[in-house]
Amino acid sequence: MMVSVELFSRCQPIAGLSPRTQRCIAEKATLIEYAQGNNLYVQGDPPSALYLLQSGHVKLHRQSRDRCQILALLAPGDCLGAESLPTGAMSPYTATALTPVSAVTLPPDILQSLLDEHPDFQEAFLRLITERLKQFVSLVHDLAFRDVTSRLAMVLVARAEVEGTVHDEGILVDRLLSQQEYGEMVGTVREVVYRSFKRFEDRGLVRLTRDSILIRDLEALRAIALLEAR
């Protein structure tokens, strides 16, 4: 499917490029859709395409033997992929559609050509890679210095701030992840996540349903998220 420059409006680094650069990108990009559960690319693959997420949610995760670590949850407006393009290394993680997804896509060869021809795009691409690196550095810090309850609170606060909708009783977010996946995101097992959610519910901070999480006290969760293990 052909791409119009209007689709870049949700991705700030791309939206800030010159009109000429945006037109050149649009001429060579395609809009691709993925079904829920499909991989956009896989850990160990050659450098992937660059994706500008238009709709749906994607999880970035890394597998080591029988253990999985979810690195990030991405929402519309986020960019992903192509981090290993400058060095030609293998893709460092897998990107999987949590819901049906549509994304503007630039294959590696086309992306490299555009980067060579448009210095402003090259700068934007470097900013994207830098922001992803900063996100991973923050994840390493959280895994090392915060306990599970704090890390889970941090995930819920981030989701509320990015994609939550105002509800009569608080802020509502889609459930998206199973408790097993929440465990993979905060570095623990499902049973520990269950107990943490139960404590949040008992304190009146959240209410869980099959499809959603109602965050009833965002400020209390934010205070928990900022705690570091002693």
Contents of the next structure:
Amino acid sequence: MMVSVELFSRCQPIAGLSPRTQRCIAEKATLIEYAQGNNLYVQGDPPSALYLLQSGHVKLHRQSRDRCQILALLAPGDCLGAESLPTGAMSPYTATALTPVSAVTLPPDILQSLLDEHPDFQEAFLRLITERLKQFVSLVHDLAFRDVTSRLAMVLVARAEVEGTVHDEGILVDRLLSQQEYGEMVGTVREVVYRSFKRFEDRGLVRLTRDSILIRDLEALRAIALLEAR
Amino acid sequence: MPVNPEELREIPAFRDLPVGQVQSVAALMVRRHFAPGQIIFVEGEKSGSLWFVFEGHVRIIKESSNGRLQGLCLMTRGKCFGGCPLFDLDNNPATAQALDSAILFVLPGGAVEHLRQHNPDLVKALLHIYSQRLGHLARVSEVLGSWSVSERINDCLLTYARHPARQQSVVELTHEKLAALSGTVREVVTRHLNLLERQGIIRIESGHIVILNADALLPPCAWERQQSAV
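In place of the form predicted on its own, output the structure of the form predicted together with its partner chain.
Starting with the chain above, the whole complex follows.
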């Protein structure tokens, strides 16, 4: 499907490029849709395309045998892919659609020519990688110094801030992940996530329904999220 | 003391740059010496410089509010660190500390900014460096999130071994540094190393650890390494 420049407006690093570079990207990009559960790219594959997420959610994760660590949850406006293009190395993680997804896509050969011909695109690409780097450094900090309850609170706070909608009793977010996947996000097993959610519910901080999570006390969750383990 | 262009060519990021560009980068660089244990920069400081290890070892660490340390990586000859604040006007996300007597080449923030605007090849070199960092941090996150402490210590032994392809590789890290890199405390490392020694997998000698059976230390994602080695 053809792409118009307007689709870049939600992706800040690309929206900040010169009109000429944006037009050049739009001419070469395509809009692709992915069904829920499909992979956009897989850990260990050659460098992939650059994806500008238009709708839906994607998880970045690493898999070792039966274990999985979710590294990031991406929402519309986020960019992903092509992390390994500059080195030619294999992709360091897998990107999987958590919901139906549509993304503006630039394949590696087009990306390479954009990097060669448009210095402002080089800068934008560098910013995208730097942003992801900062995100991973922060994840390492959380995994090393915070306990599971704090990390789960942090995930809920981040989701509420980015995509929560105001509700009579607090802030509502889609459930999006199973309890197993929340475990993969905070580095623990499903049973521990279940117990942590139960504690949050008992204290009146959240209420879980089948499809959503109602965050009733964002400030209390924020305080838990900032606690560091002794 | 100035940096010799021939020395700079020994750094992988500059190996493929034209001679004239290497000379212009070298002219902007400063050579700095650091004593063992000396802090190079601190997490949270504003500093846009790029640092290249010419001799010695540097560790990049995160520190919790109550003083616990988590190693992100160990920088050896030719590796580059720093530079994150350049691209998002933020602060250093981690601390850098010399582990032994180290000689570093520094490209000050102002010089990097100048080169970025006039030398697209440097931006490509930076993309290469940042892309490698991203892959490394994704793996560190997985290791911290989903591996056991024993697997993390084993992985550190393999990652930081000299001559990893040979049967009897040597690891020159103290128990304390191994603990910081694997996200645990020194006592746990000592207990685990003693167990490995009793099993004939390693031999603990004064100042270093000899790996006798590297296969026995392979982590859950060994398949990934074996695939990449093919």
